[in-house]
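Only one chain is shown below, in structure tokens, and it's the form predicted on its own.
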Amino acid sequence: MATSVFHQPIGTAQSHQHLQNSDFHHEFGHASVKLTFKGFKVETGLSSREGFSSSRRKFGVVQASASHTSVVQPVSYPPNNSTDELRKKSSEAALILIRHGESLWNEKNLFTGCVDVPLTKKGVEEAIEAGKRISNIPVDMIYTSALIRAQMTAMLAMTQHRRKKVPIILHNESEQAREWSKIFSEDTKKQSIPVVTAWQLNERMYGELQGLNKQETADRFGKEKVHEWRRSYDIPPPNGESLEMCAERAVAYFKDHIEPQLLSGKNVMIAAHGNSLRSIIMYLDKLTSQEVINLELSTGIPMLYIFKGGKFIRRGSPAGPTEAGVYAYTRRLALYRQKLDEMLH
């Protein structure tokens, strides 16, 4: 099977939920607009023939909690009877994915893992191009890996964002520590989203092998032993995770706590890495062992998923600033665009 690479420039999309906070008024005055996905034409992307599985495996990972504060509205699932009638009832939202850009260990095609690395000038310019590309697609939420990398990946692109809405990072490892981040200004929440950081996000933990140098790795170990570990989907390095144990916490934790936000009608933006979004991707698009071994993320670049009726819709890359593209942008579309474009100018 060919490599799917996800990095085709085919257009960009604005689009918001059923708007049911006050910030857009708050924003844009009096001017009040209400946009669903609706009208989209809808083009599925790789064949699904297999849903996502694992078998459960334990990890020497130390848990950091990534519990909401004040600034996030609590969202839950409901008993498991009622899940999927939510679903059917959910809100279309824009679910947007973006692996960070390069970091230095990349550069030095080292490998990274879990080690805390942070970008190359090439990754902060990387991270700022993403944020072209979404700068009109809202985002309520964003959801980052405890590494500094993602992290700023995330920061960096918001600083295009048309919205001009803070990223601000939340803070629950102790007592002290929401008390000393808390927000007292309504107003100021209002423009702020919050950004949840979660170990389960990490890449996937490379063992013995972080730090190495690819080349020298490969010249050690064999060629054909470090392409297993690299590309196998249940094969770990040595004392590492395989893909399918870097599944198992990504996807967990997406489902567990992502999801619901989806559920609720809110835009979540994931900034994370190239394994972590890969599990993910493979849940969203049911893809099969061998079908995600073969898929390949370019740095930088944002995948947009629609999440509608329970269901997850790939479309692609946003190619901005140009409008061109397979969005097809709809009437509703047009106006939105429209009116923001009057009012932030």
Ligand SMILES: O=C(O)[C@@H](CO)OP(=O)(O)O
The other form holds:
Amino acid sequence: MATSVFHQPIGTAQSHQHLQNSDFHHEFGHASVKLTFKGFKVETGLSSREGFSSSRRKFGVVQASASHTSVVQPVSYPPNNSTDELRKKSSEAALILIRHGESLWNEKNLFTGCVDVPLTKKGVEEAIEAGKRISNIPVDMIYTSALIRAQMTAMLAMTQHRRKKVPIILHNESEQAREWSKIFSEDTKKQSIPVVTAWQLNERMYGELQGLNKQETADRFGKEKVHEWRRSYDIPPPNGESLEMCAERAVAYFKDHIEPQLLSGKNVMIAAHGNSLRSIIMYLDKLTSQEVINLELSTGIPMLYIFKGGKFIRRGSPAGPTEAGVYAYTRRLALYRQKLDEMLH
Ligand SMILES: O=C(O)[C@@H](CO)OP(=O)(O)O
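I would like to compare: after the form predicted on its own, may I see the structure of the form predicted in complex with the named molecule?
Every component of the complex follows; first up is the chain already shown.
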């Protein structure tokens, strides 16, 4: 079997060869990935200055909306710069990314984009399986796209979580929606995980390809043209979004809304889509526009990053609920595991 990409430093030319390997996404899902947890010491991704300053700049917006919600604990920054630097250095949190399980249009091989299609039975099973893999990893906040396939995936995955907190979708679309979904028990709030839905995390908008069969489109316009529409970085499909355009809104959302949560020590799960997640991974792993072309994500396979000292450290895909190695990554995760064991036994 080929070496897993997680045996290799992601930031090297060699590892990008691995990213280009078409086995890449299968390897995420293979049980042997657990070996890769041992001695993996590569730091990749964000050198965060730019990201954080932009996060801070827009942070008022996050706080303003969070303060109206019933379950999100707003995060706040200390005013003083040196304390801020210290916090940046000391904070650590888990970030789980998951592409939704198979949808009914994945099954039919149709371009889906922003069409709101549900999961197949296989997709439901994939989401549950994904949930088992991450069932011991703390999750304090969930972000999903506005599309049902990502939301189903997040909710189904959480049915498997050992902590048994209840994921609750926040409704901030109007004052009335906020009022009507209020929770009046602090205890119940503590046993909840806020789920934020954001259109910015949606699949790229596929324009006039939405609803078309991928094979028939390739037969009609040529395999190369269709590959260019599907995987080039900056060439949009007819009247749709290029990956670059999708990245503009998805990565901006990540920087402005999700990074501040990670920075405050919240463990975050994002359930989204092939292309919105490819653009976020491009940012986290600092892939070039050439490298991202060959990055493929499987449906329903969670990917774990540790956010530490202002950097994203890629940890691969948790092999299963019994994989103790996952928790050795950071002291906080180890403590969380210990507490969880004490609580549940
Ligand atoms: O149809 C879509 O919306 C996407 C994801 O399924 O397809 P592609 O992999 O071609 O970007």
